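First comes one chain, alone, set out as C-alpha cells in the form predicted on its own.
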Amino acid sequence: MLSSYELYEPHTLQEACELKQLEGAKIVAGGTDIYVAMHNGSLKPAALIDIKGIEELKEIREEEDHWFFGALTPHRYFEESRLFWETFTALSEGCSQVGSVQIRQRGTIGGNICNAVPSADSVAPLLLFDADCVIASAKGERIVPLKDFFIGPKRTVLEKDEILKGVKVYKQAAGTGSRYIKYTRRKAMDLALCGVSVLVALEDGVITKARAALTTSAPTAIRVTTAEEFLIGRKADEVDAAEFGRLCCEGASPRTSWRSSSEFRLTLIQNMAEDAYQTAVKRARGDVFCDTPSWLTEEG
C-alpha cells in the first residue's frame, strides 16, 4: 500500500536540485522502479520530486566527438534509431532488452543509470563507449565518468544536492563493432542473470581499441580492463576467444542468489565473452550487423 508523500513538479534544474535536498526525497522520472517499491511497501519516500516537466533533461544533441542524451531519453529512443543500431550497437541492443516496449517507453536512461543496479542493460554497453555523466547541481555541473559512477549495489556519487543531467556517448572510429548479450531465464521482461558486453576496433585486421564490460557480475556493473588489454595489439583473427573469457571471467565477482549460483554466472560468463567477442569482431569488418529490428528493415 502506498504511503502519503508530498509531490513536487519543479520545471527547472535549479530548483529540483534545491527540492532535493528536502529530507526523504526521492527523483522520479519515469517511474517504473520506484512505483513498483512503493506500492510493495519498499520504499516510502517522504517526498516525490517529479523531473519529467524540466526540458534541459529532455535534450539530445550531436557533438563533434559524442551524443548528449539529456537523463529523461526513453530506451525506446535508441531502440528504434537505425542511426543507433549502427553506430552505438551495444548500446541499442540493451535498450531494446529493457522490460516491455511500455516500460521502454516511459523508463529513461537516467533513470536506468541512477538505479545503480548490476544488472542495469543499458550501463554496461555504455561503458564500451567511455561515457561519462554530467551531473548537475544548484553550485553548476560536473563531469564523472561513468565507470566511477557507482560506488556500490544502488549507490552513486551524487551528492544530495545533485541530478544526472545526462550523459555523453563518444563516437568510435570506422572499423569498430560492438555487442551486447544478456542471458535470462525467459525471453521477455526479465532481468538478466548476466549480461555481457564488448567492443573492438579494428585497422589492418589488428584490435586497436578493446572494451569488456559484464553485468551481474559483480556488485556493480564493470569493465574487465585485463581482458581490454590482452585483446589490444593482437590480430583479431589470432585471438585467443576463450583466454579472453578466462579473463572476463578472472575479473568477475558473481554472487549466488536465489536466482542463480556464481559457478553458473561464471560458465554464462566464459561462453558469452566468446560469443560477444567473435561478433563484435564480425561487425568491426562489416560482415555482419546484427539481427535486424523489424524497424530497421522497413524503407525509410
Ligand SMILES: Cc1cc2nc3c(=O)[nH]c(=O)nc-3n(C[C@H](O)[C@H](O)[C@H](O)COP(=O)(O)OP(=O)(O)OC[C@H]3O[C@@H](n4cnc5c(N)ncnc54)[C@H](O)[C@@H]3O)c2cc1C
Given for the second form:
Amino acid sequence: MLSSYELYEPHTLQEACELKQLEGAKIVAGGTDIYVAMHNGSLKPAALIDIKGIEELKEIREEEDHWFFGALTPHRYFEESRLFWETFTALSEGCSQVGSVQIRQRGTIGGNICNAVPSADSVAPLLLFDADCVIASAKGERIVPLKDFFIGPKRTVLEKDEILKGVKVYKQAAGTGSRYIKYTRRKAMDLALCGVSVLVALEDGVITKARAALTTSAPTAIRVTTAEEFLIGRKADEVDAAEFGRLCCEGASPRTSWRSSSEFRLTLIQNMAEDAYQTAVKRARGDVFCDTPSWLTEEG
Ligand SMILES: Cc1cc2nc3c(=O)[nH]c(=O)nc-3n(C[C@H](O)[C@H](O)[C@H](O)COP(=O)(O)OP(=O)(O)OC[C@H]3O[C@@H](n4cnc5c(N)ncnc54)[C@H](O)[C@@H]3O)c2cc1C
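Switch over from the form predicted on its own to the form predicted together with the ligand, please.
Time for the whole complex; same chain goes first.
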C-alpha cells in the first residue's frame, strides 16, 4: 500500500528544481524504480515531482563531437536505433538488456543513472564514451563527468535543488569498437550479477585508446584505469587478454550477497573482461559488427 504524497507536475526545469527542495520530495521520471521502492515500503516520499511534462528533458541532439540525450530518453531509444548500435554499440547492448520491452519503453537513461545502483546497465557503457552529466539547478547548469557522479550506492553528487538534465556522449574515432556483457542468473528479466564493458580504438593494429568499466563489481559502477593503461600502446594481437582480465579483477571489489559470492563475481569479471576485450577488438577492425536485433530494419 502506497503512503500518501503530494503530486506536482511542473512544465519547466526551473519549477522542478524549486519543487525538489520541498521536504521529502522525490523526482519521478519513468517510475520503474521509484514506484517499486514505494510499493515495497522502502521509500515514503512526502511529495513526488513528476518531470515527464518537461520538454527540455526530452531533447536529443547531435553536436560536432557528441550527442546530447535528455534525461527522459528511454532505454528503448538506443535499442531501436541502428545508428547507435553502430556508433555506441556497448550502450545499445546495455540499454537493450534492461528489464523487459515495457520497462525499456518507460524507464529512462536519467532514472537509470540517478538511481545510482551498481547494477545499472547503461552506466558502464556510458563510462566507455566518457559521458558527462549536465546538471540543472535554479542557479544554472554545471557539468560533472559521469565517472565522478556517484559517491556511493544510491548516492550521487546531485544537490537538493539539482536535476539531471541529460548526458553528453562523445563520438569516437573510426576504428573504435565496444562491447557490454551482462551476466545474469537466468535468461529472463534479471539484474546483472556482474557486467563488463570494454572499448578499444585501433590505429594500424595498435591500441590508441582503451576503456574498461564494470558494474556490480564495486559499490558504484567503476572504470579500471590500470587495465586501460595496460592496453594502450600495445598491438591488439599481442595483448595478453588474461592479464587484462586479471587487472580488471584487481580493480574490482565485489561483495558477497544473496545473489552471488564475491569469488564467483571475480571469476566472472576475469572471463567476461577477456571476452569483451576480444569482441571490442574485432568490432574495431570491422570483423564483426554486433548482435543487432533481428527486428531492427535498415531504416532503424
Ligand atoms: C521489472 C524491472 C526490471 C528491471 N530491470 C533492470 C535491468 O535489467 N537493468 C537495469 O539497469 N535496471 C533495471 N530496472 C530498473 C529501472 O527500470 C531502470 O533503472 C530505469 O532506467 C529507471 O528509470 P526511470 O525513469 O523509471 O526512473 P524513476 O523510477 O522515475 O527514478 C529512479 C531514481 O532516479 C531519480 N531520478 C530520475 N530521473 C531523474 C532526473 N532527471 N534528475 C534527478 N533525479 C532523477 C528518482 O528520484 C529516483 O530516485 C528494472 C526495473 C523493473 C521494475
